[in-house]
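One chain comes next, on its own, written out as structure tokens in the form predicted alone.
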Amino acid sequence: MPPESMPVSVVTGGAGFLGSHLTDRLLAEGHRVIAIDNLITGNPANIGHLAGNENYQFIKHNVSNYIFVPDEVNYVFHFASPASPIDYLELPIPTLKVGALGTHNTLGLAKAKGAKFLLASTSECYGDPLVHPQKEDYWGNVNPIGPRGVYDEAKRFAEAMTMAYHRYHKLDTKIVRIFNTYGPRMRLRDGRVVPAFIGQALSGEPLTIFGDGSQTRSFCYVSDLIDGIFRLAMSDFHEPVNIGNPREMTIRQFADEIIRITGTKSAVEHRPLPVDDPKVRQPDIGRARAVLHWEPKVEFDEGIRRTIDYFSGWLQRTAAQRKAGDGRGE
């Protein structure tokens, strides 16, 4: 058992991309960490490097399950969801049991532990906007029965299950509203636009944009993100959170960044516009500023050749295994 004075986390999702940097961080902070995740999308390579850190324990479980631990635990992060398109249109009702059986059984272990709680929400829940930039008090422009719905009205259930039990059982929670995040540990071939565009830009292949390129999107380093998620956790305050990087270009403009940057000869193709796929995005980071003092740090430059390096070791660390003939790889 940690020292009294050493707080103890609950994360799951813990093998994740936003999990693994998440739990970095509170260990880095003094937290002790137990990491929940069944696997279905997170990667035990995001969590190899704690192997033997004695502040550190991995729980392989489905937490739309009961959750039972036996610790004292102090703060529960709710990080479990599948959250690419190619995850939660291939795994459509694990992602709404998540969202709603696993929010219940998590609130339910912050409840019977005296926990804080956490809810990674998403800026899905404001769908395809009709306001722009998008603000903590709209509400969202969300087809519930698209194919996109099963992740954002799990997401959007998850937030009114947290705030009731905040309310009926006087529970400290928080929700942060997640917009486009990038860097290390991000799965290749998740379907997000950042890895698929350097993926493909790294391998000369051309870069696939839907649509013609005009819609929007605002990219935020992972660890800009890990900090205001941290701050969020910290403070006193209940209401949903925006965390992202305001700074917008459209899916176009970032295909010509990565190009540049890579250095690769790559063309462009069009493919049609998935259904539902949202035209703008672009969180609006005033409550963020004033209740966290918080706003992102790292330059756009920076954070993606940070992860554009991580990608490129990657696929060389894969070729090699490949040509050693151990059939490894993603």
Ligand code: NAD
Given for the second form:
Amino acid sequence: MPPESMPVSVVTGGAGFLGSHLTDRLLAEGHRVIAIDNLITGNPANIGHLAGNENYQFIKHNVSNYIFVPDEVNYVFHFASPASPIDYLELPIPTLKVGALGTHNTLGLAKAKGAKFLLASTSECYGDPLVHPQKEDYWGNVNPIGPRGVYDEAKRFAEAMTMAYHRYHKLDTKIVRIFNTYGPRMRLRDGRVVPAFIGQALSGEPLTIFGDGSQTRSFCYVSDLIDGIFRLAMSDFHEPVNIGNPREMTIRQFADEIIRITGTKSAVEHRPLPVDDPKVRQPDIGRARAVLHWEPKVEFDEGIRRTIDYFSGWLQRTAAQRKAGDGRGE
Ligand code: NAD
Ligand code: UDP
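Beyond the form predicted alone, can we have the form predicted together with the named molecule?
Shown next: the complete complex, the earlier chain at its head.
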């Protein structure tokens, strides 16, 4: 495709786990991608393979400040935000700012460019839900002043701001409510349960179950999620859409699965349950099925095996680098 006729997508948070996978998908679909990221929780290694790609540009910038993009832009995907509970508890103010000011700036960019806009929202908008499974018309049960409130309320504000731009400025906006997603390029030590348990299992350390492990989550493999997001971006649907895998399990069952699949000798150990940790979480994906003709395809065992391969490769590379570094130091 001649470069001038390629759609141009801005991806904020483009060096993160999801932003980098979304970038790969957009490039494969024939888009030019401008990634904007301040690397606060992102990893340059996630975009290392894109160096030299003439359809890709990286801008290091904090999107809570004014965003300047000289090019024509057709799509804005706002994915920038700390996303793991450990990250947003360590970064409460930047999390609130990127959900509020960052969303305002990215909406402003989309409006100025006449671009379509997609917000990466979250199942955390439902808080500790009193309705199960969660449907998009459920308004949620969020503690605004608890430690998780910095993330949950920032995302709820971001949704409100997005709908205001849609209703008032007639901007073409979409909102995806992402449920727990996992896969390669997560940070091993970002504190989320998938990298935590896999890292512990591969290192022979005990798997740290918070609370009694009876809380549930539903895990979606990253390629399925990105497919749902791409379909939503290309749709004409403006209300929020849940994207996630409805296969629900307790955290205790999840630990057992990781022990089974890795074959580790690791034990489990219990730690205190974090404040306001949701007791259940499972997406109702009826809307995604009906509107986007989407549903997840990757089986749990398959997705987890691919993720284990990624983390074991990462651990081996890190150990080799450490050894080489030690060698040089001797
Ligand atoms: P991540 O931490 O890997 O990626 C987030 C990226 O945003 C990082 O590269 C970080 O450096 C960047 N960033 C943060 N603040 C920024 C700022 N002010 N300016 C520019 N860049 C900034 O997390 P992720 O899992 O890839 O999450 C991406 C998005 O998806 C987030 O908005 C998150 O809330 C949402 N989400 C993710 C999940 C999930 O399961 N992974 C679930 C629900 C919602
Ligand atoms: N969790 C756990 N051990 C860990 C990390 C997380 O038991 O080492 C639990 C956590 O308390 C929560 C679930 O696993 O109930 C999912 O946590 P995660 O941080 O992945 O995401 P959340 O769904 O809470 O945003």
